[in-house]
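Let's start with one chain on its own, the form predicted on its own, as structure tokens.
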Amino acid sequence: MNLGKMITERRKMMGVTQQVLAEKLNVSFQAVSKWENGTSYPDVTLLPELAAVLNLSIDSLLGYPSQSQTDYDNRYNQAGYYWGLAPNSICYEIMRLKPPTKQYRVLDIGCGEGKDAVFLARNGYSVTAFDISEQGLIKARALADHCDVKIDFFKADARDFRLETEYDIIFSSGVFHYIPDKLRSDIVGNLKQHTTQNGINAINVFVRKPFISLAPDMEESEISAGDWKSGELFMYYHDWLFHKNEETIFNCNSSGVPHKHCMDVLIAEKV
């Protein structure tokens, strides 16, 4: 993606006008209007600074990939669905808790090739999703097209991007791992403040024990981002009402070997 093309996009998703970009970078809106167009591009001095507006860093605003967006663009570019078509069971339990009598505004933080999301807009609900993957985000709109559902799919990096509107459902499974320490904080307060009265959290994360080995396929940015410690998750939200707070420890195949996990999975409401 070009960088005006970028702009364009965080902009419209953050539900700004080409005015209100302007004001808050002190530029015109034509000069946003020509960098949208690309008929020219911002000033280097203001790189910093539009990228904070956009909820980006400035690697991502330009367009250079990650580590981990590597590593999931290679996983997914292949046939098939890498983590198969099955929705994950807590799409199950916001159904039980938030029944779809009304289209609930979902986000679905690291969707990676789109299974809940699309099964959540199947059954009713009003979906937003997006990754750090293109080549994820491309197979997950391949499928929400092939099942006839409209979803709002974006691509971002969970550790750079908050939220600036409201959800009902916030819904992140096998993101927060990748969240370094220093950041989970101010993460998960902004999901808390965007999340509407009576909304629901449903997140899971993956955290270190002393007897389970390191998974195979552990990634650098992962090591990087430092051990979740067991009960971590839950203290952010020590002040919800606590539907689900359980560790659970699986066997896991995902890289042909055959290894465990130890994971914490909280749904908590907003009351």
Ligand SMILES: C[S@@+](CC[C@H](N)C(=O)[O-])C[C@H]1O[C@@H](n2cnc3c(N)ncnc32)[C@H](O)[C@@H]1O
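Keep in mind that this is a model prediction, so the values were computed, not measured. Numbering follows the first chain given and starts at 1. Basically, rigid core = biggest C-alpha set you can superpose within 1.5 Å across the two forms. First, how it differs from the form predicted in complex with the ligand.
- When two forms of a protein are overlaid on their rigid core, residues whose CA moves 2 Å or more are considered shifted, and H243 is not one of them between these two forms.
- After superposition on the rigid core, displacement of the C-alpha of V32 between these two forms amounts to 2 Å or more.
- Superposition on the rigid core between these two forms places the CA atom of L46 2 Å or more away from its counterpart.
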Second form
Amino acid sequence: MNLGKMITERRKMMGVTQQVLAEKLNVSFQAVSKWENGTSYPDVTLLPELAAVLNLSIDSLLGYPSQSQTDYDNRYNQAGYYWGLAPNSICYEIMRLKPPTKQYRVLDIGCGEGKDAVFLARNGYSVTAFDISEQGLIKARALADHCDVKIDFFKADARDFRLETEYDIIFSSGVFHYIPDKLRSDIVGNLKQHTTQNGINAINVFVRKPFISLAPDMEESEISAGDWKSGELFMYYHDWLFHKNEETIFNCNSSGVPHKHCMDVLIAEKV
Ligand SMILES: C[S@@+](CC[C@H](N)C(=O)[O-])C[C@H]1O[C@@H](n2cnc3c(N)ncnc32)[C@H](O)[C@@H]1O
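Moving from the form predicted on its own, what structure would you give for the form predicted in complex with the ligand?
Below is the whole assembly, all chains and molecules, this chain first.
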């Protein structure tokens, strides 16, 4: 995608006008309009600020693959759907709590190959979804096309993405353990702030228990993020109504070496 198209797409996704974007960057709206229709380019000194305002890395803004990729690209590059196509059980709980009596806006953070985003879209929700893996998004778009649903998929890094528009339902499965401890309060605060009244956040995260050894296949980005403490996720939502706050320990054989994980699952409503 060229630079102008990227700016237009991201600006619209954030729900801001050319004028608002121009004000944030201290340029005229005519300048933004010219960048978007490809008749001129932003000054190179403006790129860091433009990338930050659009919640992108400079690489992504210029159409290069992000440097902060995980090894998920390799996994998603294989035939078939790495995580299968069955939706996460949390999706059914979302449907029970917020049946699609109107087009609720859903954000799926770290949507992978899109199984949950597509499931929710097929059931009448208006879904936006992002992931850091381009390969995951390619699969996710193909799945949405196959199921004949429209989903706003885009590539972003949850660590530097901040919402500017509101959602009724924010969902994330298997992703929050990549969020470094220093950023958690800011990121969760941003999600809470951009959830509509009586909207819900449905999130799960792997947590550390001293009596469970570290998984043998932990990735570098997961280790460097720092452990999530048991109950930490719930604490961020102490002022919301809990529909679910559950901790489960389960067996896993992902690396061929049997091990255990502990996961906290939260479904909370903004009241
Ligand atoms: C365990 S998979 C879960 C995928 C999907 N939520 C599902 O349940 O099928 C974790 C996903 O998080 C994505 N991911 C990892 N770090 C990320 C980040 N910093 N920002 C956005 N997505 C990220 C990976 O690319 C991967 O698709």
